[in-house]
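Quick heads-up: it's one chain on its own, the form predicted on its own, in structure tokens.
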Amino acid sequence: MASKVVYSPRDPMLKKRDDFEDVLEERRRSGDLRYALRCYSPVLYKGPTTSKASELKTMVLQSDQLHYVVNQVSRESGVPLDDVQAEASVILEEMAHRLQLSTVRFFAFTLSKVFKAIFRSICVNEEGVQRLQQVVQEHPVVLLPSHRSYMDFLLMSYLMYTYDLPLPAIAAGMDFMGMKVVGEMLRMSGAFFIRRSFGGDKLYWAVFSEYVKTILRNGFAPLEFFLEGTRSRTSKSLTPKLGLLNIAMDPFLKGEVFDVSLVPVSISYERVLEETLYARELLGVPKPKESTSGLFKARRVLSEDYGSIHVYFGPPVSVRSLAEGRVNRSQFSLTPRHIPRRPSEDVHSFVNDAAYRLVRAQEENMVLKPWVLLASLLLQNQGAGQNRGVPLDELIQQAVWLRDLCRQFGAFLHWPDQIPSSEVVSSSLSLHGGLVRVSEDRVYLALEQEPHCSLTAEEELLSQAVVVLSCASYRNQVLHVFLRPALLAAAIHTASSSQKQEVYSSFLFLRNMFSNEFILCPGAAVQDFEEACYLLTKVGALHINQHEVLTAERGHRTLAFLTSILDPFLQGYQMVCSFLCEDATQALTERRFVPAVRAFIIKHLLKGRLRYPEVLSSDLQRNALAALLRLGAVQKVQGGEESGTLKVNRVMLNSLEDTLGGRLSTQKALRAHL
């Protein structure tokens, strides 16, 4: 079977790693007030950063893009026009940041207090750190960090101000604003505040697009924002949102600058603070209201050991390199700049391709610590039903050979060489004592209730399932350097055969299926096909010939591993199609689907018909129904008293499910070709 090579192998153990600099280290040494007060003069590529706020809210307010608006909203609603300005006027004064030293140096003074209590270290690649120096006086910088904790915006400024790095403004959610105190000392430390939703409000749109684009055409700031939009609960990355990277690359797409620089920045926790608290929300629990009080009642986690953080800021990407063959900017030409206009198919295609294309660089700047291998490993003892734990040595032997088969993987793993492998598992089960118990040389997830609690089936089952996805958190951190074998791995368990054309409709079956599961770029299933042959035939587990995809003798302890890390999510996949096709009701809508999947997984849970407490996941349960919309099993009810409501395909479903429980072959109408 002939195709066309799209996948570069390259030895992944070849890559070069960055120096890191631990800055906590520094801080350890010399006083804090005197790193508050220092001199701080950073440069921007249009010179010293000495622009005042009141000048970027003028040049916004007096912009042609938005007194075009301002005419067309009060033409179309009758509003007088100087009603429609003044509105604009209280939207920007809602939302600019108001940058003031004083309160910088506030924060740095009591961050540093804080990040050495909590953390051993802070490390940051130092040839990051210089290229971005050098950048940021060349071009307008857009700073992409992930998001995975509050922690990650006030980890940013703090590193900014550490390494005299012009400080950020950043897109901030209104929760912020709300804060009172808080709030306003995050926008005079350079947090603008916008709303999560837009609607069909022109004017919103038209102020919050002109301030950003005026804050990078004019060299105010470097801008920051989260591509995923919102902090990843279960620690995977999130599918990017396009709607702000737009307004970042339009004032190069328009030709009013040279270029603009993207900075992937990967912010790695050993342990997060919000473990628990993300933990719950999966399950249902609210989320707590951001406020000050809230904020002073967290005060506990100061006496927590939150391990390290690595943070890598990654290669600029230039938005003109990008471009290059893929935008003509001819089309810019057509009507005036001013006029605000939807983004072309092809702009559409190529903003949404770099997106992917960045969220990939944070997945492969990420620096995994030991425990997420662990985490792996004590998960996949629990799902195969071995509630006696693991004994430690055998854990020391699985982590180690895992670490192995990682850095054969190409993956950035922080495990100190140095050290003996035993003293590596035992400080990082010691840091997270709380999802885990060593007893009689044996390791356990720590699922037991204290003696003097009272719960019922489902109320203990739901605490462990704290527990469970806690762990999976950690483990889903690693999904990125597996999830491309783990795909083969596991088409070739469901396939028919082992003729490669088979293997691969089942790869882009299970590819497609999980598509809102994970960062799988599109267009590029035949590259991410080869790059799983080109890893597992590296490591010896499978020998591929031009028409088949054969198991080595050595590789089934490799592919046993692989296909067990997608199990929680094949067999979530599964429970929410049989629940649609059994219980699903004439008026089940996208907002009570969560409440009703749940209750029926808790059901078979408690029936002992299923292995993971993870399928509990809110966000897997609403990615598997993101998936079924798009296949078109099930479709939302548009208009009329049904409004809303979810339609199911029953037998696409039941087909559906049957595939993923490798009970039926991929349909054939799902195959494709290489």
Given for the second form:
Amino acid sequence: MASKVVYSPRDPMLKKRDDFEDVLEERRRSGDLRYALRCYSPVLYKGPTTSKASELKTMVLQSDQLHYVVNQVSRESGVPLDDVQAEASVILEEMAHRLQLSTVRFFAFTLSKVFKAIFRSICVNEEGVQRLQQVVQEHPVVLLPSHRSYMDFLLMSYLMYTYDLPLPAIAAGMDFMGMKVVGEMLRMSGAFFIRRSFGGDKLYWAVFSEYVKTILRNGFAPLEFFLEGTRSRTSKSLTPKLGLLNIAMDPFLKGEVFDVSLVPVSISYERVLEETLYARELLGVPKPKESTSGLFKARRVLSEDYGSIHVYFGPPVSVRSLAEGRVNRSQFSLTPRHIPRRPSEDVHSFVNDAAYRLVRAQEENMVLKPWVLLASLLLQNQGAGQNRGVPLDELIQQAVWLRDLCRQFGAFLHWPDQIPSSEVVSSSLSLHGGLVRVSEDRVYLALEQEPHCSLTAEEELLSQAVVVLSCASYRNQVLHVFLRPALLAAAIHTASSSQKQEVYSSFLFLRNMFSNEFILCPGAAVQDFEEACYLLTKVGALHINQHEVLTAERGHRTLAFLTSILDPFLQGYQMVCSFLCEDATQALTERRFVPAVRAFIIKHLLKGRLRYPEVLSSDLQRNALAALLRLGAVQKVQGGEESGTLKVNRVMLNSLEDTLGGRLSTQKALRAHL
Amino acid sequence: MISLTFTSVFVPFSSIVLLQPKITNSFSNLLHYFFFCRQEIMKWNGWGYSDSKFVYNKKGQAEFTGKRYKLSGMIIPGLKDWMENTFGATLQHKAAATPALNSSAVPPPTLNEAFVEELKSTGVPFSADAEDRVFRAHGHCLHEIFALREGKIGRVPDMVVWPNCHSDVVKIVELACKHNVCLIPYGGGTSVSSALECPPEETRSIISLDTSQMNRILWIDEKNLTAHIEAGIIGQDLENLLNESGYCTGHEPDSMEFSSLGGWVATRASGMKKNIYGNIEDLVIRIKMVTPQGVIEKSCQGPRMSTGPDIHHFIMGSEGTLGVITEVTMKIRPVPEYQKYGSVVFPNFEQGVACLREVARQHLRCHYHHFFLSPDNFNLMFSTGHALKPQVSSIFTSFLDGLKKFYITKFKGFDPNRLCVATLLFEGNREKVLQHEKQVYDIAAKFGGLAAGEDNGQRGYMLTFVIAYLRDLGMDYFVIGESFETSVPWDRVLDICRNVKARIIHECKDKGVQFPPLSTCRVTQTYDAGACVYFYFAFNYRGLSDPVHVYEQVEHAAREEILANGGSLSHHHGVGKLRKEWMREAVSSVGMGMLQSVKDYVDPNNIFGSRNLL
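Pass me the form predicted in complex with the partner chain as well; I've looked at the form predicted on its own already.
Whole complex next, starting from this chain.
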């Protein structure tokens, strides 16, 4: 029941999608100043609301929760109570936002100018906005946008202002505080800042969680945070972080509010501002520290065309209906509610499931542009070793095929049908001129650099990888559509027979292996398998009966496409395994892992033993390591002199590598794990 | 006994106003009837006395009939509008009840001949008359009354017996064990937990054991301030009888006009004056109960004992599953010399609750006060209170009222939609009452409370007794509803009120209820560690094919919500069969096992087969 509230895995084609409205259209017609100064009167929460940021602070500092922890900390540390209390005030001061309408108006003005300069349109689903207007009055609201760009939260607040919705209080990472002026301006437009890590700091945690809960309980403002915790550099959704979601659900679970509405918001950029920046970062060029001057240098972007943005406000998800039958709320009535407690096992797994479902909802409502299909095709072509490019008309033909497949899988594809396909393709290609090159009716990835200086082979490889990874980040946008069928296709490929049981266990193995890489809801393996079977049967690629999974005559093309979309990941994970088997030294730590595995992979790429430069992505490498740690093939040594080093189980790694490569049946591999 | 006279009926107000003796002495002739066959003067398919009910007169004005209450015979001008505005219940849409019981609809009794034969020889009166049986086959749950109004009769007792004293009960229980018939004790019949419903799966003959004839005060001990009373006595009669000797028990549940002492003990009852006198468990000294294993009782009247777990606690709350309570020794108190009503208006419910909490914290309960709190749309005092406000001759009074309202809403800036009212009653010696009153008003002032006069306080008490009659009026016009209660720690009061009310509205919408429901609550009792909260829930069921089912689903959801918010399964209504499904969760499996083992020992053949509780 609860899962249906968020997304329905069955026949996504049936889903009716809302229409979009371009907010920039109005901005292009009337003056920005007038818009920035217009009367802003948002709909408010029906409950008693506190509207002053200062009152909010007082409430937090006077709360039972904080008093309890202040006392506790004072008792444990021997620091006088007043000092601890003062420290709490300082923490709160550092954290709290100071929303000011004037700053918001300034942003409304500036952002209008910027947006009009760099974006063709900002399309918002109006029905989603209407639903939000409704729900904001009913219950405390948590906005959960996807996170692909720094632009995300500016854009969110801009839209809230535009639609006369209450401005959200946004949980932002402390790194913004480094940018003095901008940091303060963000604070005045509703951002509050949290340290990236505060592991054992009880006091910090207490101030922070109480601050967030007070915002929710009092209907002060919608809360906004990023489930993924940080910007995804790969455009794949990241494994959700549970901390803030736990806090946001707490007022409901403890009965302090009747319900909390979670609103997943999917923001898709036709061209991400940080596109090559991300690729460089993934390849090991450290990201520039956020600084105000850095931002101004980014002015260069103002002259570029970043296409359009689609923002989809998903249907609100009621925490109450999610929790129905999952959490026994009376467990919270046996101890005073202000005493902080670790979430129990069932609450933890409930929040975890909810988080995954919400991220899935974000994925599902992400609008896909034709370019993501082209990127997928070009990368596959590249992977097949054809640097000679693809003939344009062939690319168009393939893209149309892929478009149809996508649609049958229920993707939210924004392909303008009224325009001839050739035009759609060529306009996409021209928007991404930095990544693709068209010459003599052939389309190439823009891999060759201007022959200005002599590059080493490694440098050349890395610069090619930048382009490949940038393209991959677009391909990744469509991965969630193909993921389950692709896992099935790969499972069929690796399974030793067409027995359904055999295929399923292969599927399970791959799904388990990749559950740090992709968003795969915990405990939904059967559902995922059924969904994959359903979709592939529907498109006529498979015949499935009770015992067997058989490839249909006309299914080869689809299956080949699906297997090769997953291939870089399969190869990448095998690479990581073989690195750990062959090259890992005794003193390998988690920190040294990425540079070491990168060097190993570069070697293989240069020798031509590996075809996919995208395996150089540190994201993939880290995910692989996380999976191996989870599976126990690698262990982190705790304590002692070697604390933090990685201990490798070679036998297991070997068998995992062989299974990934299809050289060992999953049954055997599973046995080997045990 | 005859000396009771009519005051018994008017007691809630006897000390408030001087009533004109409206009833002739011929009424005392009715008393015989009253005691032997209460059903003669009580409704068979609704609450209370047959002659007392809300009706719309020919002019379409609401009127309360009869002569028993202060409100009786009066026009209540605001009620019709209130019914229309709150429920959309208009005069055009009437849902008339079956006027009289159709005896042929009653299933014929399954009699255990051998039992009947032997019973005859004991001389205990009994009856297998359809009306007698139907009257004792139900309590006052909505589904029970609704079915009766529709003329639907389910499984009813096969026979009614009227024991006259403890030894009669002993004989009946012995015979029941011997012949394996099922006994269901019946006191006042005011159960709201389906406790009196006959289990449909029961194949044995079911005997309703009506305790109404065991209604004497056997002795009063003025030295120890105790009285020994037969358990069948009705609350109001007990109070009146004791008043004649200058005493009272102080136990006044809202149902005291109809509920019995034995019923109070069997359900762990609570009275509105418990803050000074205590709940039933604080009031009883000794209990005598007849069980299939024999009579259980303590051997002395010591005020407290350390003799292992208190066996009274197996009896109190046993809900008729272990035996029949026949006699009770109870604490009594001298009738207070002075009583004063009062009321306080708070700007909102939150402030009101905060004030109650403070009053409880300061232990200001040595003298009695009583709080009604009711937030938002259904403000008992300012909506119903006004709706029920009888037409008064004096224009001056209403002028004053207007002024007060103006003062509160305009001058003090209270939002009339969020106002809430506490009504108070102080008892004791005059000096202390006045001192106490001042203390309470001082606390109230700290929470923004404004004293709202004695008459508002009195009106609150009047409402207590007539509010139950309102449901019957509602049912005449497609409105069904009920109240249910819980107890909850102080820090949860506001949360539980908000969430349960919202849940009710939510569920009604979900279940297709066409009209906005009434969903409100009040705090009725305060304790050191928490409070008792009542929820009121009613809706217009026009357009629903199975309104009772919808009602039950919503009530079920509301109870789930109560439990999820840290509320108890019941404060004083009991579990019965209505709330049985949550018992294990409420007392743990071990707890259930303990209760079950007591049942297994005391009543291995399930003679007391009402199947309540476990």
